[in-house]
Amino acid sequence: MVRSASVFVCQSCGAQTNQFFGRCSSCGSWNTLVEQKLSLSKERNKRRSIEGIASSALTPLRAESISALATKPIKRLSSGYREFDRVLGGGLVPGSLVLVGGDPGIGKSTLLLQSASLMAGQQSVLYVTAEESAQQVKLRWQRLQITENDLQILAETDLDLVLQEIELIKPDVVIIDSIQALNDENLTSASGSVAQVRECASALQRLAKKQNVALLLVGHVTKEGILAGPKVLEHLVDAVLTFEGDRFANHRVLRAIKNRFGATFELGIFEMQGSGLIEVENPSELFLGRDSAAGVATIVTYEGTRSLVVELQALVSGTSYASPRRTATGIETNRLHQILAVLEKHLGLPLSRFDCYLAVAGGLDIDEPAADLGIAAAIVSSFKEIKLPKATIFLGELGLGGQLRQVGQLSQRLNEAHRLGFKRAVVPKVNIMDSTGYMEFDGDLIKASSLAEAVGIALDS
C-alpha cells in the first residue's frame, strides 16, 4: 500500500515542516517554503528495516587504528592551468568533488571548458552540459579557438542518464556545468529545488568515491552573492571555489573558500581575453598603479599563500551635508568608519566634517586588518594634502588605542615587496620575524609602536 504525504521545505536553509508558514522557522527567510509529495511504501520500508537489522547483525566490523593504515600518494591531475592548480591545492585529486560557483557571465563554464580541453590531452574528460546543448558549446569552443582533442561531450539533465554514461565511458573527470540544471526524476519537485540539488550532488558523490572520479561542478548564485541551494551541498563537497571579477575589469579571481586539501583563501588571477582566460604572471601589476598623488599609499595582502601588492586611493573633502559620506570599494564600510575614529581621536584631525572616499586599485576585495595603516596613511596623505614618499609600503593591524599590532607573514611580504623594487617599508615594531626576511627586504626597514609614530615618519620622509 503506497501512503502519499507532502512536505514543506524551504529553498533558503533545506529545513522541513509539515505546515506551511510564511516564514521559516528555522533561518528567518519569508515566502521560501515549497510544498513537495512523498510516496512511501510501508511494506517496503518495513522490509528494508528488517533486512538491515539482520545484516548489521552479521556483517564485521570494519574499523581499524589509524596508525595501521597504509599511507598511499595521492597523484594530482593537472587541470591545465597553473593558476588553477594553485587554488586547488596542486591539482585535482582523483575522487573528489569541487563546488565552482560565481556571478551570470563571469566566465565560470569558459574556464571549465579550457580547462577541459587542456585536461583532455591527458586524461579521459566528460563535459556534461544541461544548460547548453552540444552544439552552443561547440560554438563557445570556436570562439575559444581551442585546439582539436578527445573531449566527450553529453548534453543532458537526467540525474540517471548521467550516472549511466560516467559508469559506461568511467572517465577521469567529470565536469557538470551546472547542478541546478540537472533532474531526479523520483522527486516531484522542480529543478533547481533544495531536494534536487540535494539528491543529485549526494548520487554524483557517491559514484564520484566509488569510480574515483575528480567531479567539478558549477553551481550558481543568488542576488546575495552566495552560492545558491542548501548548505548541505558546500558540506557535501570537498572544495568551494568562487569566481569573481568586476565586469568593468578584465582581471577574474578565482579563490577558495573551502579546500580539504589545500589551502583556503588561495588566489588564482586570470585576464579575460576575446580568446577566453589566460593566466597572470605577475598578478601585482594588476593592483599596483605606482601613481603618485597625495592619497595614495601600497601595501601588501596575503592571502592564501600569496602576497599581492596592492594599491589603495583615498580622498578627503569637505562635506555640504550633516552627515558626512563613508564611501568604501574593497574595503569593508565598518573598518573604514573605525579607522576614521582612531584618526579622530589620537592624531586630533576633524574628520567627522570631511566626506571620506576610499578605494582599492583594480577592483580587488581586501578584508586583512593588515591594511589598515595604508589605509590610515592614505587618509591622512589626502587631507593635509601631502604626497607619500615613493617606493614605500605600510603594514599594520590599528588597535583601538591607536597602536600598531604585528602582522602576520610578514617575510613574505617584505620579499614580494622587494622583488617589485620597494625601498622602504613601515612595520609595527612589535612585529615578530626572522632574520631571513630583513635580509631579503634590501631596504630601509622603518619600526613604528603607533599610528602617530608611523604617519610622522612617513609624512617627514
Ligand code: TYD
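Residue numbers count along the first chain shown, from 1. Note that the structure is predicted; figures quoted are calculated from it, not measured. Heads up, when I say rigid core I mean the largest set of C-alphas that superpose within 1.5 Å between the two forms. Compared with the form predicted together with thymidine-5'-diphosphate (TYD):
- C13 is among the residues whose C-alpha shifts by 2 Å or more between the two forms once the rigid core is aligned.
- Once the rigid core is used as the reference frame, the Cα position of S29 differs between the two forms by 2 Å or more.
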Given for the second form:
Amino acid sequence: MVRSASVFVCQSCGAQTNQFFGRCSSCGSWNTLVEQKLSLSKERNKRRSIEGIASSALTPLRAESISALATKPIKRLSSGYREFDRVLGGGLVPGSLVLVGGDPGIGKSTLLLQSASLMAGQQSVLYVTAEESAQQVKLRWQRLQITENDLQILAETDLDLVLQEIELIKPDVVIIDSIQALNDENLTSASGSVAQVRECASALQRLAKKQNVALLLVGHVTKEGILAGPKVLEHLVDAVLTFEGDRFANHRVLRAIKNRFGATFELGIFEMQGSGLIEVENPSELFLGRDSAAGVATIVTYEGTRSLVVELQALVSGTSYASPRRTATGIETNRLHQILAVLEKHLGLPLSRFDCYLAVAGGLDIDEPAADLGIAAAIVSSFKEIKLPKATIFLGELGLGGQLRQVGQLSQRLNEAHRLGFKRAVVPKVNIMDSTGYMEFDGDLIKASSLAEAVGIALDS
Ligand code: TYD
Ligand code: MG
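Same protein, different condition: the form predicted alone was shown, now please give the form predicted together with thymidine-5'-diphosphate (TYD).
Now the full complex is given, and it begins with the chain already shown.
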C-alpha cells in the first residue's frame, strides 16, 4: 500500500488524521483540519546527519556567545525605486523573503515587474509567473517601456520545477507572482489553500536561505482574508508589505507591516499611470486638496519616518433615519463615534440628530489619535457651516473629558506643514517640547488645552 505523503492536522487541538473531515473528530471544531507534509521530521533528521549530529544524541555546545559572534554587514540590493527601498528599510536583503500582499488588481504585478526590470541592470533576476502566461507578462513589460534590461521569465505553477529552475539559474533575485498559484504536487489540497501556500513558501524559503537569493512573493488578500491566506505566511517571511489604494483613484501606498530589516509603518507612495507606476516625489501635495469649504480641516500624520499633510472632510446634515448614519472612510468608525460623543457632551452640539460622514482625501488610512482634533474641527465646521481659517493645521489627541492630549513628533509635523506653506497651527498646550522644534515653524502657534478652546479659537478668527 502506498503511504500518503501528508496528514491532516487540526489547528486547534493538534489531532492528526489521514483524511480530510469538515469537523475534527477529536475536539469537534469545524474547518480546522489543514493538510501537512509528512516529510518534516525526516528532513530534520537528514539535516542533522549532514551536520554530523546523530539523530538520537543530544548535541553539546552548539550555542555560541553573542559577543564573540562575527558580524556580517548586510548588503542590500536596490529595488530600483527609492520609495520601495525606503519601505524595505534600505533595499532587499539577500536570503530574505518578502511578501507583497494586496487586493487583486491593485498593481502588485506591475510594481514587481517594473522593479524586476530596473534591478535586472545590476542583478540577475528571475520572474516566475504562475498566474499569467509569459506572453501576457511580455505585453505588460512592453507597455511599461522599461525594456533596456533583460530578465529571465518562467511561466510555471509546479513548485518542484520552480525550485529546480532557481537552483539551475542561481539568480540574485526571484519574484513569485503569486504564491497562491503555486502548487506542490505532494499535497492533495487545492492551490491557494492554507496547506499549499504554507508548504510552497517554506520550501522556497529554505532554498532562498541556502542560495542567498532575495525572494519576493506576491500574495492576494481576499475579502475574508482566509482562503488565499497571506496571513498564514506572516510569521514565516522576513517582511510583509501591503500594497493598498483605491482602485478608482490613481495613487497607491506601499506599507511595511512587518520588517525584520527595517522600520515598520514606513510608507512608499506611487501613482498608477498608463505606463505603469511612478514614484510620487511630494506626497503631501497628493493628499492636500486645498479645498476651501466648510467641513474641511488639515492635519499632519506621521507615518513611519515621515510626515504627511492630509486633508479631512466632514459632512454633517440633519438625519431622516431613526438612528443617524455615521460613515468614515480612512478612519475607524469607532473613533468617529467617540469624537462625536465628546463633541456632543463637551460642546453641547446635538449631533445625535445629524448624519455624519467623514473622509480622508486621497483614500489614505489614518489610525493615529493625533488626527482627533482635525476630525473634530472638520465636524464642527460642517455642522456650523463656517469655514475653518485658511492654511491652518490641527493637531491633538482628544481625551474623553474633552481635554487635548499630547501628540508625538510635533516638530517634524510642523516642519512639514511649514514647508507646504501653512502659517497657523492649533496644538495641545501640554506638548512639552524643546524650543528648537518650533524654530522652523515661524507662523502662528496656538496652544489650546481643551477641545472647546481649540474650536473656539479656530472658528472665531
Ligand atoms: P496588476 O499589476 O495586474 O494588479 P495585481 O497584480 O495586483 O492583480 O494591475 C492591474 C491594474 O493596473 C489594471 O487594472 C490596469 C492597471 N494598469 C495601469 O493603469 N497602467 C499600467 O501601466 C499597467 C501595467 C496596469
Ligand atoms: Mg497580478
